[in-house]
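The chain that follows stands alone, in the form predicted on its own, written as structure tokens.
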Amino acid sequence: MMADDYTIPQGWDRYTDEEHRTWDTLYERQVKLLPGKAEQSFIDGLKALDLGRGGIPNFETMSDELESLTGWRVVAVPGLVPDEVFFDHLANRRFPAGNFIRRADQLDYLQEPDVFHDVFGHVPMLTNPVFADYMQAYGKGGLRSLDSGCLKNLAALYWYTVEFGLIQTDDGLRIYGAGIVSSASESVFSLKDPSPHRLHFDLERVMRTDYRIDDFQQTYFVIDSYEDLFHATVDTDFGPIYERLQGVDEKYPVDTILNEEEVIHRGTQDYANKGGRLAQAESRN
């Protein structure tokens, strides 16, 4: 039964052996790919929560461990939840995670986030105190913005940071976004492929940028540190931004580079121009 906050029992005892094997397959594949690609906080989070102990993690056990580190817990939800519910969970240091897992024939692409994306992709970063605080600040900001008419702009901020963010480190660009670290193909594409733009993070610029939900991103935004990301969110008065955005119906297209912005890598856009994932699928048929 679903509660008023859309939480449901995880139903860990109901997972099948095949579903646990799917988690293990996905986990083993990603941990082999991510060294040298994922930022160290993510790697440390995997180890701190021991997400590779075998099978789909039990949310209660995992939450007890996570709460002792940063005060967060993971709650099960049946899928995507309304904006106000999502923001409220984050504002109260609860991360809502889908409790279902993709089929074995969907390992490479799933449009709706499942337990692997939500737990493997998101939860390790919640062990980083600064990023954990950013997530809570985002939730609180979301609650304040419900009547602003700018929820799509706020969604773009989440998309280009929490889901598809890159970070500059002393060792080069690294991944921290959940949508990338949980994807075998995009974890390589986002860092190595010449096709996408990689641009320095700017809060309002990101909020005015469109994004893709059906394929690799054509643009990635790069932060310098989690502290910078946190302060850009907490120290900014979003009111004037929302006022400026009220009169802007169109977002910047996904392949746009503005004259004044800092370009880390100007992409060729070849992947998108050739048709992206759809073209690749057709070429295999």
Contents of the next structure:
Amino acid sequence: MMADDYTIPQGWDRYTDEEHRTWDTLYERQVKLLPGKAEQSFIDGLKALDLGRGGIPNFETMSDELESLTGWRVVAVPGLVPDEVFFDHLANRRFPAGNFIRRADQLDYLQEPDVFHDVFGHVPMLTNPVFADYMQAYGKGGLRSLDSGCLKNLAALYWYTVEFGLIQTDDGLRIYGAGIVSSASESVFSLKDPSPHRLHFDLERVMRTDYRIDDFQQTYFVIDSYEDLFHATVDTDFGPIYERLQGVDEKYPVDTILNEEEVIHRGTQDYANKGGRLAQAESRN
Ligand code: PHE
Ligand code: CO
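Could I see the form predicted together with phenylalanine (PHE) next, after the form predicted on its own?
Let's see the whole complex now, leading with the same chain.
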């Protein structure tokens, strides 16, 4: 059954027609929404892997294609896995993806990453060679950090880049974070809504920032390029950062703007101030 590395067979033959239809519904909705919002690598990755061929992708077929592009494979896991298992997969260019799909009545929101989030959200970006290298480096960095006591800081880096990252392009701000591209409402909110702050990415600042897992982000961090992200993280020895962070328990609250920081958009924080979760009033009309 489950191996030491938490992988399981995807069990592609066991998906029901309804489950495949759930994928198709989510896929079609996002694909309509994302042009002009998602960064081009993401759009190109979707096409290169033909993730819209219909139904939940077969991990084996998809991995053969992905491996030929950047050497990554996708492996099935039952859900979230322990940190060291997760890091070890990434360090070996394996992306662990949940094999289950959300129920048809949970299309808009669920807390646990399912196959739609993991595959649609994450896998296209793994076709970008620089981003693919960043993901592996993150895994290796994670393994090295296990005893540092700074896992939460490393998790914040993942959160504000891999999951909720924005990128500046010649055509304007675009999305590359998997948590955003896999969400209909946040794809719009993260880019267009006046509420959240949009701040220039700074490694140590991001690592010291709290984050929320239950609602839209109150702050998004913007990178200039995947190369910049790669160099800012890979060329930096995190050892001294972890030492500096040892003493500091408090994180920057999610709506902080520091004095010296490069602000791309100062958010109104209206959405959060109204209590979030689709800001009550708006969702009723
Ligand atoms: N450079 C980091 C370290 O010294 C490793 C790392 C790379 C972490 C990329 C995250 C992302 O540990
Ligand atoms: Co994710």
